[in-house]
Amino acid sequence: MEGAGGGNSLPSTSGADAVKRRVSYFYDPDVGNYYYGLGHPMKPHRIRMTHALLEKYGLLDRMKVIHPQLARDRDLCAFHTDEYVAFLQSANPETLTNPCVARRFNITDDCPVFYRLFEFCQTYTGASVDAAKELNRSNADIVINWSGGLHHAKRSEASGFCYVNDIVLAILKLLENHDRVLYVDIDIHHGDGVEEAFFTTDRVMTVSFHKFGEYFPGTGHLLDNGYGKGKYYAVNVPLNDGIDDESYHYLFKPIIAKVMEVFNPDAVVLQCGADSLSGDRLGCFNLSVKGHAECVRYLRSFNVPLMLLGGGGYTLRNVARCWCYETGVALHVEVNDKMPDHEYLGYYGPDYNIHVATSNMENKNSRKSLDDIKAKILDNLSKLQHAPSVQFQEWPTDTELDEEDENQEETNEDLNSDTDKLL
């Protein structure tokens, strides 16, 4: 069964939710060999966990499955700086001894240089970018990278783990084919990246979820709501520890409902970080796993083009079980709770289930909290005209993109100016 109440505001081509999609996926086998250094909480090889789990259950057999190709530079600069793309490509462990450096490009232990580091970016980037192809050209419904959704990331810095921003990439991509495309976080941390890129213009609205106060990044305040013409357009959702299941969907689905009726986009794009999840090793939430992919049925039930995205995530075998269980939601499979067997089992032990009960944590979110936060929020919606108006131009296409000059640069001055092209 779907969420209840999802898609009542935009056309279905069924009415039903269970309506088959059609799901492409994207994986390159490399990506689980990356390695941010000992004792890191980030490691890419959860997303070979989740793929073995998912090749297990069959539902890769249910999907089109492709091997993405890698960024180049020209695709990373159509956000972030010449400059910062320069030093990724020549950054080295061995080499990078100048602190000066470092700093510039905010290199610290939360960010470090691991040997492979550029080709690790090109590898998750290649993959969002790829996807938002795959949706301009209608060839899916749902589009999955669990690899992607590195929202930190900033023009020319690293920050939280993250290098690129393959998602403000992604969404660039998407806009040359739609008119709105509407950004959905529901990571612990704040989706600062992906909001600052998109914080004037009214063709992207981001909406995060996420803990604030005294957490990094420390930004998504409920105030912090756009500026010129994307004012009201940057949705906030503070929210404090031990938030459960049923406080979560008590703001997520009537804000999600509101942004849909009055944005109405032609696209939207769900950052599923699992560090959201309950036990996870640096979050303070307790969302159980059908809790946090009810986020992805209820934006499926929308019947809008949907691209699902990785992101946070520590506790592996938590994020591997998530991102499984929210492929089957994206397939519309219910996949049995007691998994295969498969090289990866002796990670689930005791007891070997998709599901894992959530914690007896305090709830510190009262219901006075979240009322007022939801009024504040839809009554900032509620000032927004429906669907905002866009300039209609023939865009080119990926091909005529893929063939312009590659020494194309872009300013930290004219980005706005720059970008006002697509947005």
Ligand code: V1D
Second form
Amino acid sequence: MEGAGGGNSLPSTSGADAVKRRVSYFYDPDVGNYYYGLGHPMKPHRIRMTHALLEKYGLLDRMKVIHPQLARDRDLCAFHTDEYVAFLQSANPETLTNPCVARRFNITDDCPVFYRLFEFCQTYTGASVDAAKELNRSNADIVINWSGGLHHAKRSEASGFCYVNDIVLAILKLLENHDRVLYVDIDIHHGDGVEEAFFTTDRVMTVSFHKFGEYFPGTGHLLDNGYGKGKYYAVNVPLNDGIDDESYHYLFKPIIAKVMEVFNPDAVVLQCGADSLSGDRLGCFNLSVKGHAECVRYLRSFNVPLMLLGGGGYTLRNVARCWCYETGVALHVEVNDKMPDHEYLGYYGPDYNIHVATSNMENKNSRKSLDDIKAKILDNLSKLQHAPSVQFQEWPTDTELDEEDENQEETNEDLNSDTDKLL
Ligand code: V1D
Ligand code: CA
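Same protein, different state: after the form predicted alone, show the form predicted in complex with the ligand.
Every component of the complex follows; first up is the chain already shown.
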């Protein structure tokens, strides 16, 4: 054991980023028990594997560990429709027999109805919403929910393994206390559900890096950049197979630096989908754990309240490696490459290391294509630099809203219109 917090990790050294951040980590011990079904690539068990690593590395001792509340119906209805939430609440693998209902809510092989589905949605969403409240109250500088980040869910339908969009709900919660929220998405898939929810507002900027071209969900073209007041507040970075750390950061760093300069967010939400890692079962990028985590390190360096969420990631051992290492980055602790012994150690053989080798696959992103993408995006962002600054209203605080909740018998439609007002 090394370092004041104990465990198999090294304390940080020096530098501006060495300034300690208060980190709150949200984890429900039941989350690893949910099961999408035989052959389905999405496995909540990876969250439990990550947690076991955090424990053995001694990282849990260095942050506030919070058991989140389950999200309530009315929390979910701040974005989703009443009828969709009612459907999720009653959905049960034994009774879902009507194909019209399944079609209406996009219940497919990607998004099956499984045992205790609604509770699963309440669990991962409750953690993201509670994490937003923790930032709203300034109780932490960085909040983490590795079970969240389900970026494809739409207002009234499931999509791409996602049922409830915990990210949209967390951002809406953050907007109660923050004027501008930046959303960054490094999952290999386009963050379509979050982009769509905030496409017409200038209070949320969405930035997604993703594989584009014959790949799910098919959206996220370079030229899709927002609409109306939201024009230029959606940023899409379409990439090709085999991108490596160097090429990724050749785009990520200058784009994020410019976004931070022109948008100047009060809070940042980073979706850390680990399917952009080399060797992912569904992915085709070639990022190392260090390259992926460099996105966390870079965003952390701006010293703006930060929420880290999970997302995709289908080679379980690499997902747990990545999110454990990134928790270390949040804490400014370099975890030891050699893994400590624990109940899931067998998953990490034959090397038993945190870091894994990338592959020799071809990088199909030419320097010219990267330069063209960068130039177009930086040009769009520079248009915001010269726009007059937006005046923001005062919004009721979290506590005031909670008090209101207790005193009012509101319908979910009323709550939806509250959401519209927040934007
Ligand atoms: F391979 C599978 C086996 C069983 C069930 C589904 C899949 C599978 C693999 N890839 N499904 C996909 C993608 N779906 C399609 C559909 C086929 N067309 C009709 C559409 O290509 C969905 C990929 C979802 C990725 C989710 C995510 O990683 O982005 C994520 N982020 O946060 C949570 C999940
Ligand atoms: Ca993405």
